[in-house]
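As a starting point, one isolated chain is supplied in structure tokens, in the form predicted alone.
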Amino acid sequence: MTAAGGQAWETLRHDVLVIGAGGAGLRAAVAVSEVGLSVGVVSKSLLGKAHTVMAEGGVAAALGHLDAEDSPDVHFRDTMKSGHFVNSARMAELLTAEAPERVWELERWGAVFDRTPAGQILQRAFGAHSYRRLCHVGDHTGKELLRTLQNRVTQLGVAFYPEVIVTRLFRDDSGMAGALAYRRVDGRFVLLRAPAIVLATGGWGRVYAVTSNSWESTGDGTALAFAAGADLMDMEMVQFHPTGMVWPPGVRGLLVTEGVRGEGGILLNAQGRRFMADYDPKRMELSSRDVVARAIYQEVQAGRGTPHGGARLDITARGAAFISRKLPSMRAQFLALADVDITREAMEVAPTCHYMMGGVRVDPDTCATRVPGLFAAGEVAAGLHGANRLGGNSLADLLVFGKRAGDAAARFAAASVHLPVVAASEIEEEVARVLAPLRQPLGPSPYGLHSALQEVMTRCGGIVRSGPGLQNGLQQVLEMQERAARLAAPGGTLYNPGWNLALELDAMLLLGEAILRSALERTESRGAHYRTDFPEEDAAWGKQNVVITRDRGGSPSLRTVPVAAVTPQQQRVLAPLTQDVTGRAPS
């Protein structure tokens, strides 16, 4: 068909549309395809390039292969404790109960995990886990997970649409109608019709200047959900991984897996002192990520940082053979990018924006949003991780809730009696909006505005925050939103990255605003959210989540909602923690 302005679009139809081809999206697609429904997977980049590959350390699952004392109950306690009890107990319960089966399932589909001498899946230690729990493939577990799932969906004949970027979701009161997208290569529009949609679009680390996230992580799916009427939650909770590369500048922020510390790496300041003894003498380098990240930050602020503003991560004591076998990707990464042989010298590392605990608010069991027919799984969804995510829970999250979202979307699609109509006028309106930056003769540069946003978010909404800083950052982001309406990206639709960025900035500016507003609202420090003007946890805030709803004018409107109460059974499992963590303790 053709819009009034002469822009044509093609139409494709599926029972379920999955947006995102990372671990959550592929696992959802498997679930839909296995029940015989038609599923299409839209990928912003090429197949196999999803950000899942950056999850290197392992999948958290209480198999008990190395530590027989481990169990899903202990994993549940660790997850709730790390989340400072503002996470969904039901989601944590489902994750920890179902993760073992999802791992064994991957093994049946061909995943090649590292093994114990007895032939069982090997498990390694990780920060804030009580036992050795992470099932891994060297230091490239995410890549192996993605490879395995890609093989599975290929066997099932799932339809893929690579380098296709969704710009709007269509719906009526009964459910979803589909989505409008364009092909990144040439700008041709595609109308993807489906009664059920699964968002598996990952996070939005590109809002920050230093991040482990790849170029795709701009929060498109979260913004799409919000525009369609879904709620957001916990947006103030941004995880900064303690160890990203520091030097050279071109790779600053690139992830250094927690597996380095899990395999015995230690952190040293510029004076050669193992400083984690001052911050968490019990768990040391294997403390939770928020604690380790702030410790490095504080060492640098105190003048004890390394030349490029970080700390030394040293695993040389383990020996070259061990390092080459256990951490081959890390060794290759530092040799190629920093000319550092980690078997002989320490790595220089510093915190990097890594993961979003907040996102789209979903039902714990089905991953359904408040919009009928719209589901969300993986990093795009909120609830599981609370104030701080345990390492390794991200890959478990993708598998457990990717399947649950796919199952629920398939049920919804199968029960749908009709597909809502999408008016041509709605499509024409969206086409005009998407093409606007190309037709703007003069205006701000998308690149300049993106850099300004990253600088403001890093300075005002980063590892350490304050009320005045957050307020200042919010004012600047609101001013940037006004400038974004006049962005110019001349050059046509053919291979025009400036045009793509101009569209992505709509999402990043919205999410930057959401982070800052939510952080202002939460007047305490909890997990990854640390405010110098409210440096302690507040028991009252331990009973609340910050939720953002779209008001009638389309703007974010904040409110607090009670943290879902734990069940009697969950209380019994959590009982050993009692007052181990300040804030809301199980009652």
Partner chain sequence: MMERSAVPGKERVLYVYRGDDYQGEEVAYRVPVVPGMVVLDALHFIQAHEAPDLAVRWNCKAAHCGSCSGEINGEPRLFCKTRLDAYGSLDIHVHPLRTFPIIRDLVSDVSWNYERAEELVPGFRPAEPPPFHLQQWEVDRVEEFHRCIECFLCQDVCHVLREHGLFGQYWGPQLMVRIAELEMHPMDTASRTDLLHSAAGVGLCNVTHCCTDVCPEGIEITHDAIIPLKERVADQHYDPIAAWLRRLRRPQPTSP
Second form
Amino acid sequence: MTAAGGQAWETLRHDVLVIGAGGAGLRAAVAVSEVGLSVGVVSKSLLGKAHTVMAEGGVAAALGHLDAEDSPDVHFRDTMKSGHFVNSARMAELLTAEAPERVWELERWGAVFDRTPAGQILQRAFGAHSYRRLCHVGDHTGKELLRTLQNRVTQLGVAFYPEVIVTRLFRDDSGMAGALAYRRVDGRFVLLRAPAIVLATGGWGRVYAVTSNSWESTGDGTALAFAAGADLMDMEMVQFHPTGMVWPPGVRGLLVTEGVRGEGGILLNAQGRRFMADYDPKRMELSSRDVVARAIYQEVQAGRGTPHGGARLDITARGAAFISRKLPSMRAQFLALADVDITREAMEVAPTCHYMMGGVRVDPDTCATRVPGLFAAGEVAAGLHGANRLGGNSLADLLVFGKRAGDAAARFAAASVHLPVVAASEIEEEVARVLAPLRQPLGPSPYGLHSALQEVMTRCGGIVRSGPGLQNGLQQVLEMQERAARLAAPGGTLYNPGWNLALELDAMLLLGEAILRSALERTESRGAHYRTDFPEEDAAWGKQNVVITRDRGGSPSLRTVPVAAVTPQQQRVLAPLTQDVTGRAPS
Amino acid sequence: MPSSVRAASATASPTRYWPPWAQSVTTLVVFSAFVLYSFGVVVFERTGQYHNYLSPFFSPPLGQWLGIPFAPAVLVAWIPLLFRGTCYYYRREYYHAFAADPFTCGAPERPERAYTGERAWPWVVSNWHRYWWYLAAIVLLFLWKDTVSAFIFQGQFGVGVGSVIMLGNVVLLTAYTLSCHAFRHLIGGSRDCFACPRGIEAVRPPVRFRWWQRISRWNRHHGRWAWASMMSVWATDVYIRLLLAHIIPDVRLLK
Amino acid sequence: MMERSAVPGKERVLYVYRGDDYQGEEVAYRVPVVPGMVVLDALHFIQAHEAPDLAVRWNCKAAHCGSCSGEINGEPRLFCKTRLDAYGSLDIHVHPLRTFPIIRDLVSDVSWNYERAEELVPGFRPAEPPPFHLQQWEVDRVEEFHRCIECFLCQDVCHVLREHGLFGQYWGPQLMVRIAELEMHPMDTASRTDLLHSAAGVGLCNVTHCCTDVCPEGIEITHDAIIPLKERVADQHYDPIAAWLRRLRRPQPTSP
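For comparison with the form predicted alone, please write out the form predicted in complex with its partner chain.
Starting with the chain above, the whole complex follows.
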């Protein structure tokens, strides 16, 4: 125990520190633990509660169990096409090549997937996947994946710190020094020292008012990495899932799995027309998420929406027995929360903020950020998904890049010769900053500021954007950042959600700004990023990523960097797509 | 635990139509009545035979075989007593209603009272439930034999109200016996892998699995079978006793 | 997250436990009612407008994660799944899980459950390396246990823990589900019967079914997990005939 300014902190030491206990974080921890290094995992929640449990549809891996024509190459093509070619071909290549191995590994650790008649892992169809590819367990695949990894880390004896919130990373030029955090359950500060840190903190969907994300998705890790000197990329690419619940108000935004459409659900507008025929007659409801989300949005804008402002999603044709077996959670969710029996009635759905394609810029092979010793994997990292993420690729992402980040962090930690010291003065300074909202006698409420941010982001940086709107939103977010310095959170340090939110708002305001600035920069429409003033794709922008770097003063500065070049081998795999673009039939 | 936390627990709930104690009180009253009635019959009654009808309390007629003149039912009644007494469903009910362990779910108990569950005397006996099942299954065969006799009036096939009651009773007892948790374990629950040893793909589940599945489905309603068969045993004995006392006549439905 | 447009005149009072393990009291909060409102919505309203430091654990708000467990009118329930309108005109009393120590307000310390999970050995030991060849009918049985969201409502209501405090002798229904999931996996080769008979203490369960009644995932904890495990323990420890048969069947050691 060391004391500073009346506050004491405990010091813990590990070879690798993993921040975040979702799929990516736990998979990284498994990788580190398996090579015999000491690893500590911190999480804002309890073990097994991370947002990964919400993933419903499945994990994309080209096992080819139902469609023998499927292969990692086809999966790679689908991923690149869906990302509108601003994604990293190397990451997509690694993902599609390694996903099958990662899925089978889960089976070895006790995961139980649904089966084909031949006794193999069953795969389901999903939006914009050429073949049936998503390995799943009913509609709770994410839970199965997370639980399996949770059991694995428990067995390996990984040190786990639940309900611990990291507020700052420390480093020097050779590597990481550690992280300062506080424990929610006793309000105590902890210095977690480690030469290598893996960020697996997920996304920041909570910057939007209507989101499928849990309270944890506030982008703390992204802000921590940025503060430590890492670059952010593709921040304008925000995925709105086409089908979130609409009614009642309390569940607005709650996810309705794409599995509903994968299993045969159809979308109807208020006039009963299957409107996807007007937007993507070939793929219909299983078009990519950005297309379906915008289609619903436009139907509602055109006055053809349901009373609560959505579309109808109808799967009643499949029969009660089928629905109860394949979509049990969905059925229960609608019965309990909306009084709707989906075996007999249509659901009411509208787009909801779901996933951040952008995030911390990383090396494709090692997940290393620009900061030595700092790695990032999963939703917090950028590059794999480009302008739009394919459903099912996020779970594959967690496994493939979680492992890669863990492996790379373990190598870095094993090779590091010294652990930089963290000066007590730095810790005292950080402790004072963190405690400030508690000591503020009067000031704006974090809850009020949060809803204000969500309102602005939804209005100005949402599913449809425009130059003036983005500009206006940016202005307001910058003003909020000033207000945030005076936030007051009454109460003590013990499990105080208001205080917690005040600290998270720093991250959310930064990321809100980053989204709006990047969206202003990209003067075209591509994938999830749609601007009314630039409604077309621009070939020149198709070769650029927007990157945000922290300048000397600590403010974000934007630049564009060329999309990583495609290798000749990757080019050959992509060839059928380029033919498609030139008007010839795809293979 | 501070008392303020405990005191705050209200009782109102939207999920139950009946108050939580209704089930335990019903169990307490009905089980007590049945036990008292059975005790009376088993200890004090000399016979359960009325022509071709035999009360289930007196089957098989072990006393007759062994030539023991008094309380013939005592020789047999311990089998269903132990079978039902160690039944997982009856355990659930009497732990609630009689032992108040707990009286209703979540209800306060006296924590200072020693609780050893089913690891120590007397409840450890429940772990031998399967043995009482074996014996009960033998008794059940005799009850089926008695039921066949109940349809034979002086060498001729016939159907009386008593025959129907006895048939209903033995069907319910069979359902109760076959839906038993211990039997479910014996039929397949003890296995992890029904398709082992692996070799050919078992697309269609093997017979043993299908039986385990069927028994599992019945097992879900074990409590209902328990209540129904208890009532039918009661009703059968009452009916035969009314005949023996010449209070009612047996109505012949088919000659 | 949502409009808080209060319907004029439509308000509800929630009596929420504020305090810790040593002392605390119910505090009444008035909340405007919104259609379909659940208890967690009401708690969020209270946080945003009246008590910013009201401690409540939650994550997904969709009954998938099992974080927002507590007791409403004395019944263990998920706050995110319990609708206000289900209570009609009844008072609503919101309390934390009280089988475990209360950290603050509606948050209890459930770490005991995770510590037991760490002691669960052996873990999954598959007979062969993946990819497995398993039929759907084979995995259906364990998929039921995989639905567990670890909300610990079953642990909360279990009288062995709640009333008798036998935390050192019985692991509670949730861990029984976890053990059943491993024990009945068609590929698993390990046995946990001795663990069940000793440290995990399945013999302390008296099958009163309360855990099954509160399971938000509808897992038949008593029928499908605990009783089959008790029967497995009976096989090993209470069945002399089975033991004798096992001895007969065991292959005789062959001399080299």
